[in-house]
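In the block that follows, a single chain appears as structure tokens, in the form predicted alone.
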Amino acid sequence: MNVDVAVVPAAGRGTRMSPATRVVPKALLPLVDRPALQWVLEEAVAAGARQLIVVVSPGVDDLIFSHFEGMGGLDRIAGLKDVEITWVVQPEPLGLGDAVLRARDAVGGRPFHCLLGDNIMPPGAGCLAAMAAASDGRSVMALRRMTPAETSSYGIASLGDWLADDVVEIEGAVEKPGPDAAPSDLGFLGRYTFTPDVFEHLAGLDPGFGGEIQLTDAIRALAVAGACLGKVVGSAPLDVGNPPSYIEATTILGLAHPPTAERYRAFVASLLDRP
């Protein structure tokens, strides 16, 4: 499957990165030289997006647009030339689901990818590529296994024949059930190749876990029309939504850029052998 447009929802709040979003949107929050959100834009680049379409939140797009747009726009950014930005706005926080939903004019019936704005690919991880190529014409959702704890905080998939070492078909998604009610151990990381016939299931959904439209109820749908596919990788995303992991992200990410690592990995030793 060929994918030239990916959707990346950038509308949360961050309240769990209270105070530091009082005022500066989390997709903005600095991780090492670039924002967060431009990690996640650069990943969609390097897998072939030529047009990226970001839902934000009303309030924040000025910030956002101004840092992407403003002071020479995207020829100034090295990872972002010959590209594309379409911005969303998503008036109010109805759920990731109605986030995507929002993206649909944009898109434009063309499958896409779809990034979470808080989940970060550890670098030479990216799996978008690989997922498009794993298409046979399905959707197809990036699953890695999961601990028992973390199916309280993941969707997790529900699984049918396998068709290759990792690649197997999806029954269904279940939201965060919790390890005694997890269908497998298989769950859901915040990328997606989606083909345009998500949108007529998302349009179709009611508010669901949390009071809000879920994007797991809307694969849940793709599934059982035997619509989607998922692909098995073996790196875990960077989650930026929250203090602690924000700091390991920041601590692999300083790691492994080149403009950094020396200095920082001389550092960390450093501190290491300090008594």
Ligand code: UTP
Given for the second form:
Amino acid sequence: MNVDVAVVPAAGRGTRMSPATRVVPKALLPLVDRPALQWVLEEAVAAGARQLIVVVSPGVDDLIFSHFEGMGGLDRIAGLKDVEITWVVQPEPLGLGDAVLRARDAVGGRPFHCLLGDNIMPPGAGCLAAMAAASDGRSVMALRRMTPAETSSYGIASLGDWLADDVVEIEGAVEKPGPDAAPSDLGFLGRYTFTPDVFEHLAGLDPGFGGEIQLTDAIRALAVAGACLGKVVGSAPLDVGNPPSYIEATTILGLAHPPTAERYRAFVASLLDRP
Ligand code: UTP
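Cool, the form predicted alone is there; where's the form predicted together with uridine 5'-triphosphate?
The next block holds the full complex; its first chain is the one shown before.
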């Protein structure tokens, strides 16, 4: 499947990163030398996206827009110069499913990648192109094996037939089940390649888990319709939405990013040497 458009929901409240997010949106929190959202958009462009549709919340849309589009003496971000960025406002944070649905008109009937704006793939570990290649015309969800302790933090897939070593038909999905209720150990990790029929399912959803419009509920509807595959991927994105994993993400990116890697590796090693 050829996919050249990406939707990036970045309109959440960011409450777990408060007070850092009282004024600065989570999407603009820096990791190493660039904001979280820039890492995510660069991943989408590296996977072939030529249009980026970013869902932002009212009040911070100008701030985010200025970083990427340029303002005053600022130029447009290098590396994103040749892509079209479309800004969509989600009026209220009603849930991830609602954020994706807001992009419907801008997507306009094409297949699209969806990347969570607060999940950053380590450099070189992108999986979107492989997901599009794995599609036989159906939507493809990135999956990773979860420990029992993790299932209650992710959407978890129930599985049908395996079509290849790492490609499986998905028959259902549950949002954040405990380990005893999890239908498998494979969970969704924030990277999706959707066919546009997902919007019909999203449009019919009532609030689900936590009172929010859940993307997992639309994935379940796709799965029940026999229209959903999973691809098990090797690397998981780094979650920058809560303080411990934000610190871990900064460390991993700092160790991997050429301008900082050498000096930072020596610094981390010197810490480990200390008694
Ligand atoms: P999260 O649930 O992790 O983000 O959503 P959050 O709502 O900002 O988190 P907390 O609980 O308040 O700390 C995953 C992704 O979906 C986006 C978020 O911006 C994040 O990129 N999202 C979530 C939206 O765009 N809109 C929403 O209504 C909810």
